[in-house]
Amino acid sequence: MKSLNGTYSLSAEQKQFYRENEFIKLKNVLSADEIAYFETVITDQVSRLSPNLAPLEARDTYGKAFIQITNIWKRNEAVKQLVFSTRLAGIASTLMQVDGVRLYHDQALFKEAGGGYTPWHADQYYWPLESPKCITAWIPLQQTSLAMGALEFSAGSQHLLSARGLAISDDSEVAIEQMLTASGCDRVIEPFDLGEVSFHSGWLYHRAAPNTTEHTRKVMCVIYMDKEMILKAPSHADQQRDWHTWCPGARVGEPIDTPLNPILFETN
């Protein structure tokens, strides 16, 4: 696993992308062999962790879009090798041109088969962050197809602000369709690389289809803050549970500094 905190060189010009259109899709940031492991320790843990589910066709559209297990690491020592890579880390305060990061939290987004789609939004809506410098990392545990659900970005969508106040839901995936519609920005949808990562700001809107094949789309995303980031108060009640969830014990107007919350890289 040296590579998890080896370093990912990144171009002038996968910056300057990056800048322009808050999201970046980069081929050969994991090997074959370390997807290969992740998949495994992952669906196992999602197994283990997963609620009864109720049939795909009796639960909401946020239920059939994926299955979704949160803060793995704590539970998993393998797990956290991945979530605490310098690499990915490093790729993250690069792009967010920041002196580090700290880990917000990280999650497991698995979409079975004949899972529904993942309507429009923006991820930062439900987070009690003061500033933007807040990135995704979307990690495929598998070559992913289109027909799976493969992430689609609104290139440069990080401006648009009438649809903030959206959570996902069927109203944000037809909101946000308009305006996008209306706005110009370019719709980006390509399948994924085993190996390829992709990364994405808070406030970039992105969106996935159904997944229309006989496997289940796995995905493990990690997500990473600017380690100055500063507690917001929470604008709306899905701010205030996230706070609690995700940052215990961190205090309104203070840099988010708690047990949950670790620096995993900094430049000095």
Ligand SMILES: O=C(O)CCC(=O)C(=O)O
Second form
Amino acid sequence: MKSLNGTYSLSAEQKQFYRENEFIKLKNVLSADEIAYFETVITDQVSRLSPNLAPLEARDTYGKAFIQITNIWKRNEAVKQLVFSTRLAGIASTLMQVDGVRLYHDQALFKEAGGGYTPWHADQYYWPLESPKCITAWIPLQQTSLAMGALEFSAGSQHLLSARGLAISDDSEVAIEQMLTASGCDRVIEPFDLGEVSFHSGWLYHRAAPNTTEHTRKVMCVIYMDKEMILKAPSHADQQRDWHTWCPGARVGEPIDTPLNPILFETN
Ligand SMILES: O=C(O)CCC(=O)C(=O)O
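Mind sharing the form predicted in complex with the named molecule? What's above is the form predicted alone.
Shown next: the complete complex, the earlier chain at its head.
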């Protein structure tokens, strides 16, 4: 496996686009060989680590949306190479305009054939993080059509405050859809080429359609935060759970510096 530690250059227009819209889709971040390699490794990990799931029709909306396997980097050296890659972490750091990034956590999100929609939501509802300097790299492990459930973004919606208290649910889908329609924010839904990766910020609203194909939509995510990120007092039980799951031992009001949150990129 070639090193993933090269640099991916972002143009001034791309940086400006992210500053305004807080998401971006970038082509050729990974090569076809790299995707093929990680598709095999991550599929193997997901099948080993997946719990015995009820049939799709018996699950709730969250359960139908995807199989979610987290912090795979702790169990597999090859996945650790991807999660720790400075190519990806450097993009995250540049887009957020910070001096470096730490890992918040990783997760595979596999939307099964026939799997349901992912309701509109903003990730930072779940995260006990003091600042908005956090970002998800959404890394499809195949070419991803709209029919498979490509990620959809509401451009610039990070400024909308009224739905920030909503967890992922059928209710968030309806309420956020109404808020976004009224806001006039553009909806961006496009297929992903092989090797294309998107980045979106913690408060940016996004969703995905159901997977109506016969193939699983395989995606790996890496979630980064500013290396100086401070833990905030949790506002509700979901943030309390995230604290103990993703940064156990971190203290409220202090930088999140635990063994689960290594620095992955620094500018100097
Ligand atoms: O993959 C999906 O369907 C949803 C992904 C998502 O919500 C995220 O990466 O923040």
